[in-house]
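Take a look at this single chain, the form predicted alone, given in structure tokens.
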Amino acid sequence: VHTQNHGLEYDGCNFFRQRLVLSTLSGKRVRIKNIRSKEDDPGLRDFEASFIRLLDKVTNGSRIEINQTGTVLFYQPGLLYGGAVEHDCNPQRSIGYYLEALLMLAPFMKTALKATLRGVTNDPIDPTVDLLKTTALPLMKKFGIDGAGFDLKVVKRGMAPGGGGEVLVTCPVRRTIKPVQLRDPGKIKRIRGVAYSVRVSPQMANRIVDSARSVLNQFLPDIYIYTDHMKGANSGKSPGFGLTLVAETLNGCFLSAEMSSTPQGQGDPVLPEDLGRNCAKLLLEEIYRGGCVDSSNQSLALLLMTLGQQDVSKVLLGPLSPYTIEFLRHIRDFFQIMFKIEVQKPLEDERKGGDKVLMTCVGVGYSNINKTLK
């Protein structure tokens, strides 16, 4: 990283996502270069390009410069709009590698948000919108966001390759975040799930359900793994079915795994039965990481937790992912934020899972400059 007077200077185009949304919110400029220069198709991708699309969208006066290569962006952050937003995701990526970052920026609109966001909505790559939907949201309403206008709205699914799906984004604006002290999961009370099923038989949903509980079952009696098999013009372009779980603690914190099947035409046909308990033993894994916050949400947690009010935070998260990790380094960069991390050992005779790791910080009191008025 490279602090020049334009900004911050990044290389590669790794982490790129975490490094425009953390820019648009501390307000510095961000230059990044040689982006895929070494490859014989280099330059920004056209997902990439789509989610700078988003952001100019959601944002006001944003000033986006790149070469003509596509090597190198130039991003001068605007004020944070929202307001009505519409967006076609381009469906080399899922709708939830885009609003993974929407959800992060989504508090600080200057009016609240309520984006459609069209495309693929699970696939195997990234988060899908149901996970999202089950971790994301009640994570945030931990720090105070929340209210009757904030949801997540899956109105058609839309399986990769072909997509076709469909999503509504709801988000009130907060003026503060509160600071929170997640130490405590908490044990396991109840698991739910959603098994979906598109433009395949209906019978497939009710095989994945059957499967993941052989395995769920041995340990706790409440579960409840919904169907849900969409038809129609509602079921997107291409099959697929796929299980997302969410095992809930009793101190009100998510645990999630999931699975997508195969996209059409891209490599081997899993079998739905497999799909379930694969699924299972991905949320048993999930939990014996264990912490407050799965793996998939600890970034959104440790942004949520920089930018609180000017008080300490603290959240018990299971071992670092290494995404977490560049996340951590690029809140130093951008909000000169530095984390205690501290290690803690389960006791020998605690089922207590993997090493947990508490996470603690000042937030730096950040107040949303968008927000009018009232």
The other form holds:
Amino acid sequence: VHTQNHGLEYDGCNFFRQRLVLSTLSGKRVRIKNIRSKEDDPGLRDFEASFIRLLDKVTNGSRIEINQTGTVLFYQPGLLYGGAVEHDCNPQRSIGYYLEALLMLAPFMKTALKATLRGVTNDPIDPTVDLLKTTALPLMKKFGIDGAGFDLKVVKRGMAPGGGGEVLVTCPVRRTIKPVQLRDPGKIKRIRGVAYSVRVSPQMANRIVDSARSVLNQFLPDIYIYTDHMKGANSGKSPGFGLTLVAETLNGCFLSAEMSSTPQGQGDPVLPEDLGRNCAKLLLEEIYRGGCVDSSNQSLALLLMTLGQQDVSKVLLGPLSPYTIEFLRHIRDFFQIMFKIEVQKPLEDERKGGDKVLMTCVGVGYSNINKTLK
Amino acid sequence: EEDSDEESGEESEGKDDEAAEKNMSNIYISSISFGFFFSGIYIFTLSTGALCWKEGLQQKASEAFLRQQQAAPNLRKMVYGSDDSEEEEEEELGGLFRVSRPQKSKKTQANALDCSHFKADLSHNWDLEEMLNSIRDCFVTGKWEEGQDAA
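Please give the other form, namely the form predicted together with its partner chain, since only the form predicted alone has been shown so far.
Starting with the chain above, the whole complex follows.
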């Protein structure tokens, strides 16, 4: 990381969204160079260009410069505007890729965000829209981002690679973010899930449900997995199925796992029974990691802690994912905030999974200057 | 007189502390664990007033250090550690050609897939009863701590 007149400087295309999101929130300019510069096909990919276009739509006055080969990007953030936005997300990545970043920006807009995103709703790489709906939204509510206007609706489902799905995201605007103390997740009281299928036999979803239940029933009787079979115009362009599982604790924390069928024409097909069983095991793995926030939402929680009012926030996490570790470094670069990181070993006779990490920080007291006073 | 005695005692203790501090800074690499252990000493001296806390100081220190090391693999260092230290050096041959070296792991990571997904630990076999038992108490059906109730 080098700080120069033109802001922060980074190498490579990895952590692309983190950098642009934190740049937008902090107002610091960023320059990313050597983007795939040594590959046969150098420069930014279509999905990254699509992400930049989305960023341009929700902001006002952003300046984006890309060199001819696409290996260097300069970004000077504008003001977060929000409002009604429509965007066709490039199907190389699923909507989850774009939405993860959009959710980080949404509470800090000038006007409440109402975004219609079209593209791939479910693929095996990124968090699906179903997962974000059931984990990211409840997490954000804990930080005081709530109200009737906070919703994520899957209007049409579109599996990879064809896509053709559509989601509607609405998020209210907040002036400040509430500090939180999430130190004890509490015990898991129930498991919910969605088994979805499009353009295949609706029986697929039932087969997924049965096999997932067979694993999870060893722990808990309160399991309900909804089956969701969208038809006709709402079923997108590609066939596929998948499962999202969420364990809910007594203290309102959510741990999740998911699996999608391999996209048509890419690799070996999966049996719904295997998918259900493996997804249930992934949920057990996530429970083993534990904490108050599940692994895919760690960075969202850490961001909201950073931007909170000037007070102490504490959140218990499972082991930090490599993505989160890089996010922490970026938070230090953009906001000069370093977290206190304490490892909590489980007691000897405790059967609550592996090591946990308690993250503590004092928020920067970020206030949304974009929000209009009424 | 007693007061002055105590004061002088404290003074000498203070000097000892300084000496001990120097000693222990050799033993301790991590300043965090150092502060942690040291606050323990003060409590100890208050309660006894004697200088017996000095006995086996080095051993106690090393024990505490090991305990700390085991309890906390230094995550903070892992996250915020100095990664700027690795400067890239490219040798030049005859001032014209550069020796191209295979990319370091960090370099290749710079252009890896931007994805928040956290891969599962493959060493965990969730078919084994042993693994299943390791998370039993995460559920309401598991064992409850004292003072808590399933209500």
